[in-house]
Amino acid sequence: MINNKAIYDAICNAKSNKKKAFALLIDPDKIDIGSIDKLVALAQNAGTDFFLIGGSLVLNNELDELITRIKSLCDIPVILFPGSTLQLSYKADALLLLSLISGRNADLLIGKHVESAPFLKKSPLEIISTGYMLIDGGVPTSVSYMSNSNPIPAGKYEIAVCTAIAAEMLGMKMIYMDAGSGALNPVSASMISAVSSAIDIPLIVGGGIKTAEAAHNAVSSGANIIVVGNAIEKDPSLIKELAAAVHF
């Protein structure tokens, strides 16, 4: 099946008319399904443009039903964010396929790729293929320890400029920049502009934006969506302070 373009090309229209977005994660394993529609009213109600679904592990079976439920409650597109070849559901509406070009783990890069993609491939799903970029927050993550891969030192902003050149070369076509879930530190002010600078794809950043400044700042370095998960777990009410920084 092909799949349409729907979503990343109203990214890039986001982008050229100098828009930004705010994306709430949600790892299902941290959600409960009784919950989520107080999360969806507020999220409704701060203006959010995406929902993520996605995490480090798979804990329960209710993928399916969180993202249906979701889609019964409001329009804001659902993107999957995917940790593994088990986070996968055609229910949502697109897909970031992730390519971890920060790291050398072969499995990462392509391997799971292979894998997935008989099931993508039949999927519905709006494909959207992404270079994901793990960035030093200040202590290991999950993702790191699950990819087994070293992320990018926070100060090493020729290293993270020449991966999103190469990623763009190579056809992906956006740049995700993750410092990860409970990171002590965002990804920098000063990588975030370098990269956005070297790049014409979108950029995403996420990982350890836990206030308002640090959204608006993210956003005025460069980054075109700002992705906020473990802040919102903690505070559910940070949701419309946070998107209101996005969308100065």
Contents of the next structure:
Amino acid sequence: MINNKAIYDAICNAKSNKKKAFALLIDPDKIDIGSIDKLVALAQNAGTDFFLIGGSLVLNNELDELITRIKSLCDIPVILFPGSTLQLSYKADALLLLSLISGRNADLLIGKHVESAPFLKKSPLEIISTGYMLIDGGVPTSVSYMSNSNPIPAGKYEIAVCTAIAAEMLGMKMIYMDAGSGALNPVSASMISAVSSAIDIPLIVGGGIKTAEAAHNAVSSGANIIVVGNAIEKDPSLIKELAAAVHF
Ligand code: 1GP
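Output block for the form predicted together with SN-glycerol-1-phosphate (1GP), input the form predicted on its own:
After this comes the whole thing, all chains and molecules, with the earlier chain placed first.
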């Protein structure tokens, strides 16, 4: 099956029109399915552009159920952000096919992709090839531990820039710079600015964004999509001001 490009085209159009997007990350292991209705209502009210669904582990098996419920409640696109090949569901709209380009773990650069290719090729999901760069956020993160890879040091802008340019030249469609869930420090404004001005493809930034100011700084520095998970897990009412800071 040929996957359509509706979501990616919408992201590129938004980038051309200088419109920024806010994505809420939901970790299926951390959300109680009973509380999803309330969270979706808050997300809709805040003008959330996308749901990203993913986490580092798979502790429960409710992914299909979770996504089906979200889709029955709203039209916000649901994008898989898989922490492993176990986090695949045909119920979502799209999938970020992540290549961990900041690391040198061959399995996460191409191995897992080979394993999941037949499933993805047959799936109705829109597949978006994404260069995933882990940036040091001041604390060890689950991604770094699980992927057995080191993040790019926070001050090494040139490494981040060259990595992103290489991914773009390899044909990847987006770059995701992530300080990791619950990072102490989000990716710095200077690193976002250096990377965003070096590439033409859309730039997603997440990890450790807890305040409207941090969200605003990230988009002002050139990020196209801001992802927030932890801060909203802790206080769902924050979603409104975070999304507003992105859509300023
Ligand atoms: C993690 O970028 C996401 O992969 C979001 O991070 O949970 O810290 O918001 P937070």
